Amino acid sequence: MGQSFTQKILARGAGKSSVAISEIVDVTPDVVMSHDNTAAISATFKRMGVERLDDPRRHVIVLDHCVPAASEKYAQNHKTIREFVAEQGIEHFYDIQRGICHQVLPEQGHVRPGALIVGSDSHTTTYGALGAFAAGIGRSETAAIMAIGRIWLRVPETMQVRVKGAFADRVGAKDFILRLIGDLGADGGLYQAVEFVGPAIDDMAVDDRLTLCNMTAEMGAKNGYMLPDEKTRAWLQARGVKDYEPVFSDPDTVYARVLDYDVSALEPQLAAPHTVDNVHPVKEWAGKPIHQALLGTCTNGRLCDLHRAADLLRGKKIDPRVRMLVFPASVEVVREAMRDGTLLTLSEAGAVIMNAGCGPCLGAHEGILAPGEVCISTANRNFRGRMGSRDADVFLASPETVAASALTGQITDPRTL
């Protein structure tokens, strides 16, 4: 029986030759994220009674959950950081003004194919796009991994999503992503590695590819996964990213699940309130009023989703009622944008263009939301009180949905403008 990408990743992880599925098996990770949880993290990690990091080259902490700190309390929090880092000899910190991690991580670098990355947050699985094993783990698991440099993992069943046919004008990766978690449900897959392939995968951008990988946790998986190709190749080469070794399913591989789609039919898609598997298509929902749009996060905060709304927007007002807020998912993202033309077109249009950050994806801060707001955003989960107030409604939907409602003042298919 033939192996998937996962077994392989994690039988090379653990210094085997092969692994089972289902196997309990104890791996070294290449890379370990964590963000503005270090601070918890690092307390965890001094009570173990260990002075020193296992390997302080493994870890990449990038602030960005509330940057700049909103509060004593969040300043305090960055401090502590900053201080562990440099006690530890962490060289792989990104303070706050570089971005999103799930953003930064790919952009600097730290993300091959073939790599074992853990991080600290659930949206991990984001780097699966770049043909890496990528999952999600909890704080004290992190603290364990600084302390000894392994943690045990449990190898996961594979489903394969297989794609077809090509996205009608102004339906993209949002809406197919959108379309799958509400097919198959909030534990649809759940610890389940995901493996997209298909001729409509190998048509996408990496952006859009990481938008996919990014929402498969909101399934339960454990990680997602593409098969790298030359646009993986080309997109990290960019970034001076040339020494690794891809890793494929056996041709004989048994998959848990298969599934089929064919996106040439697929129309605009949203998740409404208050869970991410409310899916619907935008067209049930026109006309609700809303608030606020939300442009950005790390999954959809990219160059190729500001272009989309940009191309929406230009020479057109957002509507008076309505507060627009741009969240680019990096400073690498910024400066493209600001190269372009596109934050100006945004500008014009009416758009508060915030630092690159979470900002209110998390209700933290820069854009909370009252009781009785709606809000129509690109982020990728809509729990109640997941903004601010839980009297406060969140749908998730596309860049080119969500500019379309912030025009209009409510909800609205883009394909009808």
Given for the second form:
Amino acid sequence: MGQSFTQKILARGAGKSSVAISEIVDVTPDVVMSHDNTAAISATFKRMGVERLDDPRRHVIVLDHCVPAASEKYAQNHKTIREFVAEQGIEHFYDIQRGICHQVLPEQGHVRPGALIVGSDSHTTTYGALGAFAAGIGRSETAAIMAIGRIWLRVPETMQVRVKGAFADRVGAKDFILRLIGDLGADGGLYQAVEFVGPAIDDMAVDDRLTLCNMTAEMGAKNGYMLPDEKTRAWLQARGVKDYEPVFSDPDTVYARVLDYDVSALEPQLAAPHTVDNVHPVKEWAGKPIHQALLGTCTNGRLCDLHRAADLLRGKKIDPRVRMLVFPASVEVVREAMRDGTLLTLSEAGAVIMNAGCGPCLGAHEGILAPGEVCISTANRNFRGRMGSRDADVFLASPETVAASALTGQITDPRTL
Amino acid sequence: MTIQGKVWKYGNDVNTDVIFPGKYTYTITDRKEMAAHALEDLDPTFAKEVQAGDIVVAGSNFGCGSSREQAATCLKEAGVAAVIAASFARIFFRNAINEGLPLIECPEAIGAIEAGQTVEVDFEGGILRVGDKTYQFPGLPESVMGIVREGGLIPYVRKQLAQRKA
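The form predicted together with its partner chain is what I need now, so please give it after the form predicted alone.
Expanding to the full complex; the earlier chain stays at the top.
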């Protein structure tokens, strides 16, 4: 029986020739990501009674969750991390000006096809879009890797999602992944690896592939994966990454489940409050008044996402009752969107241009919701209370749907504009 | 070890934001204070009324969402003796083991358990007693049990490091 991509990566990490499904393996990751939670991780690391990191080169730390610091407590948190970074000689440290970890790691060349990556953040699954194994882990175990360089992982089964067809105008990757999560449920991929293949994936830009793998976390998956191809190679080469060995599933891999999708007839989708799998066509919620529109986050803060919103808003004004907030995913995106005029277009339409970072997605700062308020967001989670008040509503949708809704002041199918 | 505890019962997909809200993840660092917010956005009565030794029971995918470890910490610190669910989200499962919070995956039993009743868990035997019914649940894999036996990940790593030096 063939070995899946994920089996091969975990076997290599464990120093074995092959591994079986459900086997627990001890692996040494190639890359370990942590963010603002590194202060807590460093405290745990010290409680383990060890002075120096097992290998500081393995660790990448990005400050993004509450940047710049919103309060003295957050400021102290960041300060603790900077001191830890200096004390341990951690070279791969990105301070508050760089952007969201899940965009910064790929952009800065820390994600290579065939790499074994873990991160103390659930959306670490994002990196699978470049052909890496990438899974979220907890804080204490990140500290344990700092101390002993190893972590246990259970070898998952793999689900294959075969996608064909061409997206209709103003429909895209976000609509597809929402539909998939709606169909499978929040536990539909629990403990599993999800492998996306097919012509619609081949046709998809790397930016959109990152969106798909990002949200596999919302169906409980351990990791997402896409076959590295010519687009992957070009994307990485533009960032100076050339030295890697792609890994593919064997042709005779046995999949736990194979799903077939044709995206040709797909309509714009949204996740209604308060779960990500509460997915409906946007038109079913059309007319619902909104107070805030959020464009950005690790799901949809990339250049192509900003372009899609700007295309709908160019020369127009968003509804004066709506606060539209734009958070580019990284400073690279900020600069590109500045150069090509996208940010000017969004600003002229009435949007507020914010800094590269997580923004209000996790309820820390920069756009918290009051009771009774409604936000439509390109983020990946709409759990009760996540973006502020437990009596606020968050809808998740594509950049096109968020921009269209900001324009009209109510939830709007972007195809109707 | 056999424990008996009063049940707090919840549904499917109890996520980490309702177990421990994101707005506290960088501002609350004290474990006791974490416990005071446990399940705040799902059941505001829980943190006030939970007693040491109580058991949380839920449907599938308990702990889905963010990787925040405080979701396991706040329940442990609130005195929760175990969580019984039809299934667990994978990062929560890892965090609970690392925290020393016992988890029992037993989908067959969930429908039979009612809020407020007392259930009994025999960890060695893998037996869950609900009224006059008994259910078997699978134990943790041996390699993971090593962490639990040492009392969580921190003591486990300390021991590994000590063995390296020896």
